[in-house]
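Shown next as C-alpha cells: one chain only, the form predicted alone.
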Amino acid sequence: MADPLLLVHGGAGDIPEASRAAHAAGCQEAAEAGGAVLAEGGSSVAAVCAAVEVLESNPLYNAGTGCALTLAGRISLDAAIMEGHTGQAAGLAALDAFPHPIRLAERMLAESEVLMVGQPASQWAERMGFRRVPENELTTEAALKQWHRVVEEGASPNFAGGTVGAVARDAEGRLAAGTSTGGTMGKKPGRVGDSPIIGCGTYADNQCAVSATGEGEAFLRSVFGARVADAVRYGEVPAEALQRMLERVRDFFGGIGGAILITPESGPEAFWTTVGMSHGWWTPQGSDCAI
C-alpha cells in the first residue's frame, strides 16, 4: 500500500497581488476535492478528475468557465488525461464550449484513439452524452476585458490564471495526470498547445506523473513531460529532474513555466520559472496550497 497523495496548479504566471489569495485558496479546494475520491479508495484518475473539474469550474483559471478567447474571440479548449500504470491516454484539442473538457478525456480513454481534434471530437462528445453549452456561459467578464488588452491594445497574453492540473497517487500506488486549459489568449483558431499532447504538458507511467502549463510551443518543441519521466525512470532526483527540464525549456527553448510532479514515493514537487504559479496539495494528513 502507498500513501495516497493529490497536486493541483491552476497556472504558472505573474498573477496581480490582490487575486493571490483567492487562486492559492482554489488550488487547495481542488486538491481537497481529488483528495476526497483517494480517502475513499478510488483511483488516481477518478481524483485528478475530480480536482481538475473543481478548477474548470472556478473562474479565477483559464479552463473551462472564465477561459482564455481565441483571436477570433471564440472558446477552444483543450485537456487530456495518462493513467500511469496503464499508459492509457486521452487528448481532447480545440474543442467547443464544454464545461468540463476532463471529463471528455476521461471518457476517451476507453477508446482506441489517444487524440482527437475539433469539430469531430465535439461532436463524439455530444454523442457520449456530454453537453455544448452556449460560449457565453463559460466566457467571464474578466475574460473579455483581458481579450480586448491582448487583441486591440497589444498587451502580454499572459492570462493571469491559467491552465490547469493535477497528479494523483492512489492507495495501489497507481500514479495519474491531467491537464485542461484555454490556451492562450488571442490565440489563432485552430492553435493547439502542450495541455493536450501526451509527453508534453501531460504525462504519467509507473514512475512519474507530471501536468505543465506555460508556454505551451516551447514545451512542445522541448517534448517536456516525457522528458522529464525519463529522468526520473534513470535515477535523477524528482526536484531536480524538474528544476532542470524546466531551465531547459526556458534556456533552450525560450519559453517559461511550471509543473508540478509525483513518483510512487515522494512528492509533492513544484517548480516554475515564471514569477509564481498556484498550486495545492492533499495528503492523508490533511491539505494546504502555496502561490
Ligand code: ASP
Second form
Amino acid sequence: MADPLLLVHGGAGDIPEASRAAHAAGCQEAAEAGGAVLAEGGSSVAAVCAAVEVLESNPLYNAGTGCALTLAGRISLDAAIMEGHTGQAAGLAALDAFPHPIRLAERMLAESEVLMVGQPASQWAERMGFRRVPENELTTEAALKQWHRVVEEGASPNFAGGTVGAVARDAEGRLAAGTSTGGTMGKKPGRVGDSPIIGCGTYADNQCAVSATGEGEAFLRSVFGARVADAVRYGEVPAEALQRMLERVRDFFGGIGGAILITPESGPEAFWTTVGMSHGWWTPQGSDCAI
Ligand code: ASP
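Since the structure above is the form predicted alone, I would like to see how the form predicted together with the ligand looks, so please show that one next.
To see the whole picture, the full complex is given below, headed by that same chain.
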C-alpha cells in the first residue's frame, strides 16, 4: 500500500510578491498538521480537518479568519468534506461567522443530510455546540481594504485570497477531501460557490480525492470534481485528467483556478490555470511547499 499523503492548497490566483513566501509556508505548516494526524494512524477525514483548520486560522487565506466579505460587508462561509471509501459527504453554505467551518462539515458527516444552508445551518451548528462569533472576530484589516477596493472602487473581485482545501490518504489507503472559503470578495448576499457543493469544488471516492479553488461559477457549471474523479476511475492518468479539466473550465466554462488531487497510489498532483496556487504537502519522508 502507498504511504500516507497529505496535500493542501491556499487558493489559486495572482498572489502579491510580498506575501508569496508566507502563503506557501502557511500551506506547509497546515500540511504538517494534517500529516501529524496521519503519522499517528488517524483517518484521512481527521487529517483533512486538522490541515484545513490551520489554514482557517491563518488570516492570509480566504477561510475562517480573514475571509472575504459579501457586497453588504458581511460574512458568509462555505465548506465541505467528503470521505472517499464510504461516499459520505457534508456541505454547508452561507454560514454565519464560525471560526472553523470545516469542523461543522466533519460533524455533519454523521447526519443523513448532504447540504445545509443559511440560518438553519448556522442554528444547527450552534445546537451541536459550535460557537458563532461576532463577525469582527473573523474580519481582518486586509479583508476590509480589499472589500473597499472591490465594492467601492470597482476593482476586480480577485479571488486569490484564497480559498483553502486539503486531500489526504491515510495508512489504510482511504481518501478524503475538504474545502473551506469565504467565497468571492463582494459576492451577492446568498451567493454560493463551488466549494461546498459535492462533485464541484470538493469530491472524494475510493479512487480519487480533489479540492478546487478559483472562479466558482465555472467550477459549478463544469461539475469539476466529479468529472476529474470519473476520468481517473476510467483510466486517465491523474495529472493529465486534472490538467485537461482545468483547461476545459478555462476554455469552455470561462473560469480560471486550480486544484489538488491524490489517488490511492499516486500524488501529490497540483495544477492551476492562474498565475499560481500556493500548496504544501506532507509524506512520512518530509514536507514541502510551492506556489
Ligand atoms: N471557488 C471559490 C468560490 O467561488 C473562490 C476561491 O476559490 O477563491 O467561492
